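In the block that follows, a single chain appears as C-alpha cells, in the form predicted alone.
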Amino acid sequence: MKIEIAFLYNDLMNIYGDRGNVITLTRRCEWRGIEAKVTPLTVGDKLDPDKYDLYFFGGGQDREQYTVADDLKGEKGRLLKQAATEGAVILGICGGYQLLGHYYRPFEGPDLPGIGALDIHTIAGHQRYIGNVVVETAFGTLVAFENHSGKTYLGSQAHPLGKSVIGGGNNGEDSTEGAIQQNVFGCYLHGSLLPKNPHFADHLLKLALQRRYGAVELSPLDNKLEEAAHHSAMQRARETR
C-alpha cells in the first residue's frame, strides 16, 4: 500500500515541534512496509484533491496566518475542502486549526476567512494557555502541549475532538477540546501530538488508507517508547495542574 500526505505551508505554519506529526506518521507506514510519500506544499502551489491521502496544517503566529489565509482564498481552498468532502483526512493544529473553519478574527485587522472545512471559528482571547494538556477522547487519552490565545468555538456540524480534563481546550469555558467534521481533525494540541500518542496517528492513517483500500487493519507495534513518553507527559500535566 502507499499513502499520499501533503505538508500545508511546512515553511510558514509548523511550530512547538508540529513537524514531528509528519515524521510520526511516515515512520509508522514504513515500519509497516507501507509506502509514505509526503510533498510539502506553500504558497503558490496547486494542490490536487485526487492525490492526496491525509494533509497536515500546522501552527503559527497572525502574520503568517495572514499569508496563508490569502493563499487559500479561492480555488486552492475550495479545491482543500473538496478533497475534506471526499474523504481525505486533514489533521490541523492550532492556526491550521483555526483556518480550517469559517474565520479567526484578530483584535484588530479584519477577519481571516478559513475555507468551512469544520464549523467553528475563532476569536482573539485576553488570556493566554499554556501548558501540559491531557484530553479524553473516543480514540483513548491524548497527551500534549498548548500556547494559544484565541478562542475557538463549535457551531452544529463540528464536534468536540474530546473532553479537555487539564487545560484551557478550546476556549476555557466548555472544557471541550478540539473539531471533528468527517475526517477531519483540528485542535490546540501541540508538543508534537502524534509521537506521544501513537494509538490517534495509527487511527489517522487507517482513516486515510481506507480512502483507497477501503476497511484496512494496520499491523501491531512495538509502542514502547511511545507509551513511556505518553505517561511522562501525562505525569507532568497532572503536577503542574
Contents of the next structure:
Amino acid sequence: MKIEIAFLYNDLMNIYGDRGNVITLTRRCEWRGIEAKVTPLTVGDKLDPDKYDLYFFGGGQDREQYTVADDLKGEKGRLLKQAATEGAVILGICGGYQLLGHYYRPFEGPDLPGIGALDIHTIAGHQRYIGNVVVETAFGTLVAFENHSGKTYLGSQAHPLGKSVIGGGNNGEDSTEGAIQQNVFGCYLHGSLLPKNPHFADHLLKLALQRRYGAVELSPLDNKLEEAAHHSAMQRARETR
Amino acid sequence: MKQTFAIATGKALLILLQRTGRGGTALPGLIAQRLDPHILTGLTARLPSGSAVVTGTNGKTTTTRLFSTILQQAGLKVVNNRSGSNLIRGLTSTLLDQATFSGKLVADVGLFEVDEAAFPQAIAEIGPRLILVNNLFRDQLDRYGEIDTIRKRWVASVQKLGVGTTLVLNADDPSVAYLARFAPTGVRTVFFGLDDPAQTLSELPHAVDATKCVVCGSPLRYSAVYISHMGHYQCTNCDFKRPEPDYLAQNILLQGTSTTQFTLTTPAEPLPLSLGVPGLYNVYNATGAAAAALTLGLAPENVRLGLAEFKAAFGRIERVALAEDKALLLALVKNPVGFNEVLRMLTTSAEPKLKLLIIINDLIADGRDVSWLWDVDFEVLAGKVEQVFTGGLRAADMAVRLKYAGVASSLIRVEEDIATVLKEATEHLLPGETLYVTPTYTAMLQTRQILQKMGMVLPFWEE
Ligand SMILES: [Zn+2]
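Other form of same protein, the form predicted together with the partner chain, not the form predicted alone:
Every component of the complex follows; first up is the chain already shown.
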C-alpha cells in the first residue's frame, strides 16, 4: 500500500511545530510497511486532486496567512475543495483550519476568504486562548496546546470535532472544539497534535487508505511512549488551567 | 533638583536593602522612578563614556559578556544589567548601585542587554551611543507576540534614533539587516557577518522563520546558510539582499565542544582570533561584539585578548568534572534554533556514540507550549546515540519526539523526576565518558540545585 500526503504551504504555515503531524503520519505508515510519500505544495504549485489521499494544512502568522489565502483564491482553492467533496482526508490546524472555512474577518480591512470546505467562519477576537487543552471526541480524548484569538463558529453543515473539556475551544462560548465535514477535519490543536494522540493519527490514516483500497485494517503498533505523552499532557492541562 | 533627590532616595533605599540582606530587588528603582519618571535617562546621561545596548533573540547574554570583557581589557569600568522582567526598573536599580549620593557614576560605560519586547522602550530611555542587534528568531511566541509585530516595533524605534547613534547589525539575518533601511540621516550603520563555505548547511533547517523577503514577501534565495535563516540571501523579486559586511568572520575552525578559531576581516587589518567558547553560534556572538568594540574605536589587541580570555563561566555551556574522569556537559536549550545548534555541536564532537539527558519543562519561563520540540531537527541523532534519558515535566513528549526522529525506543529511558534521572544517567557513565545534559530554563535551575546538593561545585550561572 502507498499513501500520498500533500503538505500544504509547509514553508509558510509551519509555526508551533505543526510539521510533527506530518512526521507522525509518515512514520506510522513506515512502521507498518506502508509507503508514505510527502509532497510539499506551496505558493504557485499545482494541486492535483486525484493524486493525494491526505492533506495537511498547518498554522502560520498573519502575513503568511494573507499570502496563502491569495494563492487559494482561484483554481487551487477550487481543486482543494473538490478533493474535499470527493472524500479526501484533510487536517487543518489553526490558520489552516480557518482557511478551510468560508472566511476570516479581521478587526479592520476586508475579510480573508477561505475555500469553504468547512461550513465555518472565524472572527478576530480580543482574547487570546493559550494553554494546554483536553477535548472529548468520538475518536477518543485529544490532548493538545491552543494559541489563538480568532473565534470560529460552525454552520449547519459542519459538526464539532469534539467537546472542549479544558480550554477555550472554537470561540470561548459554546464549548465546542474544531469541526468535521465529510473527511475534512479542522481544529486549534497544536502540540503537535498527532504524536501524542496516536489513535487520532491512525483514524486519519485509515480513512485516507480506505478511500483508495477499500476496507483496511491497520496493524497495531507499540504506543507506550505516545500514551505516556498523552497522559502527561492531560495532567499538565489539569494542573495549569 | 527632583532628579538629585530621586537618586539620593533610591540610593539610600538600595544600601538599606543590601545591609538587611535583601539586595538585588527592583524596589529602589521603582521608588526612584516614582519620584522622577525620567531618572533612567538622567542616570545614563551621567555615564562618562555613554552606553551601548545589545538585543536579539539568541545569544545576547553571551554577546554582552564578550563585549564587556573587551571593554574591560581596554581598562574601562563597565556597568551591566541582569536581563529579566521589569527591565527599566531593574536598569534603574543597577545604575543607582553605581551612583554616589550626589549622582556621580562610578562606572565609565553602560552595557545593557535588552530583550526583544523591551527594546523600543529601553532605547527611548537610555539613548545609547551604539546598538548591537544580533538576530531575530521566533522564540516563544506566547511570550513575545509574533515576529512581524516585533519587527514593526523595532522599525519604529530605529526611525526615532538620534544623530550620532551607531547601529551594528547582523548582515546575515534578513530581519536585522532590514532595519538599516530605516536609519535616519546621521545614524551610522555597520554590518557584520560570516563568510565560510566550510560552515554552510546543505539546506534551510526546519526551524526557519524568515524565508520570505521582509520587503516584498517574495521567496529569498540563499547561496549559503549558516544557522537557521542566517546566511547569504537575495530576494528573487526586489533589490533586498544581504548587505556587504564591514566585519566578516572567515576561516572558521570549530573544535567540537572546545575553543574556536577564526579570522576577522575588518576595514583595517585582518585579525586572527581565538574564542574561548565553542559553536558556530558563538562565532556570530563574538563577531558582533568585536565589530561593536572596533567601531567604538577600541584597539584590536583588546578585542583579541578579550575574546581569548572569555570563558563560558556563566554561559550556555559548562563542564562539570566527576570522579573517574567522568564529566557532565550542561547546555541550556530554549528554542529550536538554539537546540539545533547544540545538536550540531554534539554530533561534531569527538564522541562516537553519545550519552544524552534531555530535560524539558513547560513552565512559563520555559515556554508553556512544547510544540517547538517538533521544530528541532533531532533526526541528526539517529544512529549517533548510545542512550538517551529524558526528564522534566514533559519527559514523555521529548521521548516521543526522539522516537519519531528515528532513535530506537529501546535506547530511550523516560523519568520525569529530575533528581532521579540525573542519578540514573550519571551512574550509567563509564570512566572517561561524558554525559551531555540539555535542560530548558527552569530545568537548568533545578538541575544545578540538585548537582550542588550532590556536592558538586558549579560556577555562578545566570541567563
Ligand atoms: Zn523582496
